[in-house]
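What follows is one chain in structure tokens, specifically the form predicted alone.
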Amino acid sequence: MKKIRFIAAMAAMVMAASTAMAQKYVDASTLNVQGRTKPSQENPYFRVDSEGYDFAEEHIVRYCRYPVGVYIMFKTDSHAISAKWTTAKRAWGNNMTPIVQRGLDLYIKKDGVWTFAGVARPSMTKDVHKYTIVKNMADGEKECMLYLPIWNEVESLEIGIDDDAAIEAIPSPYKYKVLTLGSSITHGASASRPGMIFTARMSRSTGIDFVNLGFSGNCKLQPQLARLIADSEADAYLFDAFSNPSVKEIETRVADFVRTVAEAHPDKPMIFLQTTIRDQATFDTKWAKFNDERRATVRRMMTELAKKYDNVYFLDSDTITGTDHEGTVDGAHPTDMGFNRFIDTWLPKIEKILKKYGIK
């Protein structure tokens, strides 16, 4: 009698756990997808639509698909957050985390405070992928904002929640916009997580949409994306704009650029940032001496059109990423640590000027 009530007892935990861990997927893309400049038709979490503006850049059209900065806005009451995604089939990069590669990162509103609920870790060997992001989570309703990867397409994306529980879109939660164009420190390399990207960071710190348009490598000044710029509607318009092109192209570009922007967006205020000191220049001379000629030129011109145009400022600074040259993971890009002083460098000075046009 005993070993068969032992038996029952058994069974219904493994029922118990079983009912538990049922759950139910809802396609991302019905609720709230936010941070993208173009929306595509094509794939709904493409950050922008390049058709139109004729890139000649490979990297550049493929990055337009790339959901770098987009999160997805829901309120569940499920105890537990699992997803199912597919990414299209890309190497991997060799300079960055898988997860901020092809994995998603889960904020959670905890006492008013964006708060790191947990992440999707991808699979090394398959485009497709699963995984619960967390669980056994207290009863009760939780805003979320999930964040997609940096470095893939996504072609599709589903949100597991528990099989009685339910799930709705919810408002974006800032009322500004900032449009960041920059290089690959934009784009997201080297955070530890999707959620680490500076614009990410500074978002959720300032209540600021501080969306990306990161494009690793090829960020270079040109006329594309300066309509781009232009086409775009925003509040404020921030620049990482001078760690890819040479000095050659600055010079010959820079001011067009500034000029097109300007005349889209008279009101607007466009803010751009020098470059960093690149820690390869430590020891390698050439690159010391390329470093230095790119920064003294970005300064000069940039210090000049900032007089030009009443809404165009220029930041400078030699400490972006600390000066003990630990900041970066290879050199040129910031681990989570150098994104902090990158962020402690610039946000103040960032703030103030927003400041002015009432953006807070």
Second form
There are 2 protein chains.
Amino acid sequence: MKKIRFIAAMAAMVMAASTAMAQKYVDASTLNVQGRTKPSQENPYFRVDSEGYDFAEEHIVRYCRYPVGVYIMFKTDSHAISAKWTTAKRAWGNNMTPIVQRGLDLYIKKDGVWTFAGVARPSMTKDVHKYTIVKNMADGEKECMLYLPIWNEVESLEIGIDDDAAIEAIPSPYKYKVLTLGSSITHGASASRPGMIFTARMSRSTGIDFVNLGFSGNCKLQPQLARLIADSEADAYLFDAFSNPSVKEIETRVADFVRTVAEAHPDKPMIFLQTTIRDQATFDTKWAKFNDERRATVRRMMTELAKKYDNVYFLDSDTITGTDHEGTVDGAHPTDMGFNRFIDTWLPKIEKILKKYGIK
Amino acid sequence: MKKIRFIAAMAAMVMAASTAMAQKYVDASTLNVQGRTKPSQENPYFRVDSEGYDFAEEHIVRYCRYPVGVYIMFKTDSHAISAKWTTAKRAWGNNMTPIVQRGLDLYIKKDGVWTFAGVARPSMTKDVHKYTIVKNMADGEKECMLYLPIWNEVESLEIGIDDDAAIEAIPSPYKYKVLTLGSSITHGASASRPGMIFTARMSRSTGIDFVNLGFSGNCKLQPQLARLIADSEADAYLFDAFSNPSVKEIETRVADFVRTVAEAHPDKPMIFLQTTIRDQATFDTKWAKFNDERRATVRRMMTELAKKYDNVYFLDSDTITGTDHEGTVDGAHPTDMGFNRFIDTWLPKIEKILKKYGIK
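Moving from the form predicted alone, what structure would you give for the form predicted together with a further copy of the same chain?
In what comes next, the whole complex appears, and the chain from above leads the way.
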């Protein structure tokens, strides 16, 4: 009996050690912060320092601060990885999971493949969050990629590891960079978690870093956005540029927009994607008419512009998120399943163009 | 100039008429409420009247009240459809969209196919919600299927239509009924909207009503759940019964559970699904061990039980939500993409069994 009690006590201790070893915390900004277009002095996780662009839209300025597609690269021999982080006081969106809005998403390299390891779930009522992402891991060093939230500022972030473990920055796994400007679809609405936004998925699957510049509802071919792209060095540029503007905005702005970006980087490919057919148009006749007019305008004008500039490409498709109308959460924003179809539609065509420029 | 102003005024009027016609509201419970197992006198949208079952788990009693998979059948010639509804005061979950938790999801028949028409988005701060689901529809009668929220009680629901439109109940489109008992996965976590839970998707695609009895975290082969199934008439029974219980619970309860349900409906097929491999186990060695032990126990015991009872079937698979670990929001709960793989894995096998019983 005594022996059984002793074994039980030992087992409990081992279990406690494997799940609840004291953690020490490291400021994530001291590791390798990747996925930013223009780092800011104000906050290490802002995607873009918006100073000097004079954006007319308050939303664009705010979205520059959201770490969409930003990820922390590090390695550790810890058996458990946790996080403590703070986000800004903001309203929740209703068409995305709280995890994608304010949570964290960890990938670990396994047999050469970046593999989902766990999420850090946010508090629903507080702006200070704490969560154990993964525990009970085997001994040995883990290469880690931790994605940040897509719909809130991160004001601070600490990564927790076992008290006796080491952690240090590792380089980005990506050699080439494709800046991706776009609408809410690029911004990530409505992927399930931060690592499932289409730019992050395409990065992991191709080994090319698709850096995220999605500005939900506000990507309307503005000259300020053209200037941001013109100022930003990358190996290629991808545009989901026609999901937010009106037909008139496309007609009056697209030529200038394309000229600015194409002439700023004349040797780099500029790939423009047709806008998706919104499922909210299946029964809404006004939306259906707008869908058709907008897509026809894009087709007409982009076909001309792609002829005019050697480095401008226009990709067209009628079946971007499938034909069963089941690929979105709300008629507009793809779910992971919708993004899967989006990637299936575009990625082979994008890769073909990038390959011509040696980007592979 | 005057003429232009007149045309603009006319256009504005036409636009206002098409988008903002006054709506009248109809109590949804006076239409055809489908998808319930045991209607309750207390509330027309409860899935199950839990009285008399003496459930030990408070969560099961509460979940009986959530209208998971419940849908309203009606037809209307309205050009717009809206909803006013109230839900109970509850905390938000962080691994599902607010739309799936408290929103509504409308399908309309189009060329013989139930087709997504729009969602009603819930308020994030109030329990009273109002939303226009779809507008600007063409003239003519629309057959409608409106799915209710999966993670809250619906205390009242009114459907809004044009002031001059008619609305009336229509029958269920489904002839056969398959009661589906299960875990959070059956409960719908983490589909993007109420119409994307796997039971609803399988119903629309097969024409067989997969009635939802998912009880998140609490479906553990309890005798009370066996009795609920024994008491409930259907054409077949489907069980996602091994995602919540421990190995010990399976070992001690499964034989009694299967006996109770198989003997209550000896001529009806009882289809038991293997539990999914949790992606949280990819790096968590303790979870991986539990995954393996639990699945091996299920395989061993269910293979025997399927031999013992003519009407008991056990379906096994190693690749339930794919092998890339990208099918869940949190390592446990499938997204729409994960559910797509879940359905691809199981539905052909389920249909094959149902067909033997003339259910097709």
